[in-house]
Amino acid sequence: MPKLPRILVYSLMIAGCLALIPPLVFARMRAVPSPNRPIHIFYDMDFQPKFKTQVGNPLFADGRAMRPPVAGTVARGESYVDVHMYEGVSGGQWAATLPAPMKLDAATLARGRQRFDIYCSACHGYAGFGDGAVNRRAMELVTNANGPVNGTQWVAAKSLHDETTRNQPMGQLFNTITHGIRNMAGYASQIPVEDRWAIAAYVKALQLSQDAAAAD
């Protein structure tokens, strides 16, 4: 077999060299931090002119980049100007119907159902005795009898059936589920108002269904 002549071997291992500095340098780049700002072959918008926030701004009289709300305005939906939706109170006093925007039917029943035995029934039970999983578990922590408590504290869950809750109208059940009461802590944050009310619709319906009189 014919030797390869040696300019051709000098040069084939110089261009092997030359093909690993690429790699070498992208992996370098991707590695190690750089000060300098990164290249960029289509600009697109990254360096477009512009005020960030917290800066000044000689346009406006106030010299403020940022501009402030237009006062009087709010933004829609964040209003909260209806008492008897977001707080449960019609009239000065808490409100024993649903807001005019919802209707007591059989899809609010039951999409509070759905929502009360996700959030609800942990602790108050599917059928709201108080005696949900969480709270079963928390009380055989706190009364067990047979080794330490761990620090356990626990205020047992309240059945929705009991007289002062059976009592309630349906905005106080909806405020009580909006900011807590006690122990118990606010699901404003977690369940929407329309799902709060129709928890709180469900609730009458439950213990309804545990109190009703031979006419109901």
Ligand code: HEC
Contents of the next structure:
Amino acid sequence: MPKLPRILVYSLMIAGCLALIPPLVFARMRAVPSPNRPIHIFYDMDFQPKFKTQVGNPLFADGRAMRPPVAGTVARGESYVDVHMYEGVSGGQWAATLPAPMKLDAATLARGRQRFDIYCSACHGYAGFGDGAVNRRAMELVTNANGPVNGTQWVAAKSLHDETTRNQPMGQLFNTITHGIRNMAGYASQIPVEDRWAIAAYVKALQLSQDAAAAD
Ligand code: HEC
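Please show me the structure of the same protein in the form predicted together with the ligand, now that we have looked at it in the form predicted on its own.
Expanding to the full complex; the earlier chain stays at the top.
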């Protein structure tokens, strides 16, 4: 084997020792806590001049970087000033009519009927006599010969043709659908406001049709 030149041997030895330095430096950096930021080679958009949530900003008198909405701001689609539309009240009383942009026509009643069949008929029955499938099944469980099955409790869905309910103005029905009543839950989160009115109008029509006197 030919002898390597001395200079090369020494150079390789020195290079070998130097090569140990970076891994040792890395190892130390990983092990020893430092008050300095880590070295950041690619900045991308990591450091931007901006205010994060909950920090102070001396520009504003109250020192808050997070600005509250300007007084009187109304979120889009969330103006509830129309009490007829949103509360069913007109002139301080339950409204007897649909709110302004809506019309009491065949389309509204058809929509109301469809929504009623979906949301209300399960308990109140398609004609509103309180004889929906859920109600019938619950009554079966409650009036079992050996006592209520699994301790079932049930408040019967009211007939919408009861004296008290029959005479309620449309606005009051709207209010019941919106907020619920006693044991019945409200439907504001499931049924949009105009559909609730359409249902109320349809219930009034149901009541008229079922409770008409021969003379009518
Ligand atoms: C899960 C069953 C159930 C559903 C679905 C349901 N209701 Fe009821 N509803 C009841 C019960 C139960 C009562 C009686 C509550 C009580 O007396 O505690 C009631 C009562 C009522 C009353 C009588 C209010 C009064 O002043 O006495 C009206 C009107 C009414 N519901 C309308 C509706 C309409 C309209 C819908 C559809 C949007 C609907 N309900 C959906 C169970 C239901």
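Positions refer to the first chain, counted from 1. Take the two forms, superpose them, and find the largest set of C-alpha atoms that agree within 1.5 Å; that set is the rigid core. Note that the structure is predicted; figures quoted are calculated from it, not measured.
Core-superposed comparison between these two forms: the Cα of Asp162 travels less than 2 Å.
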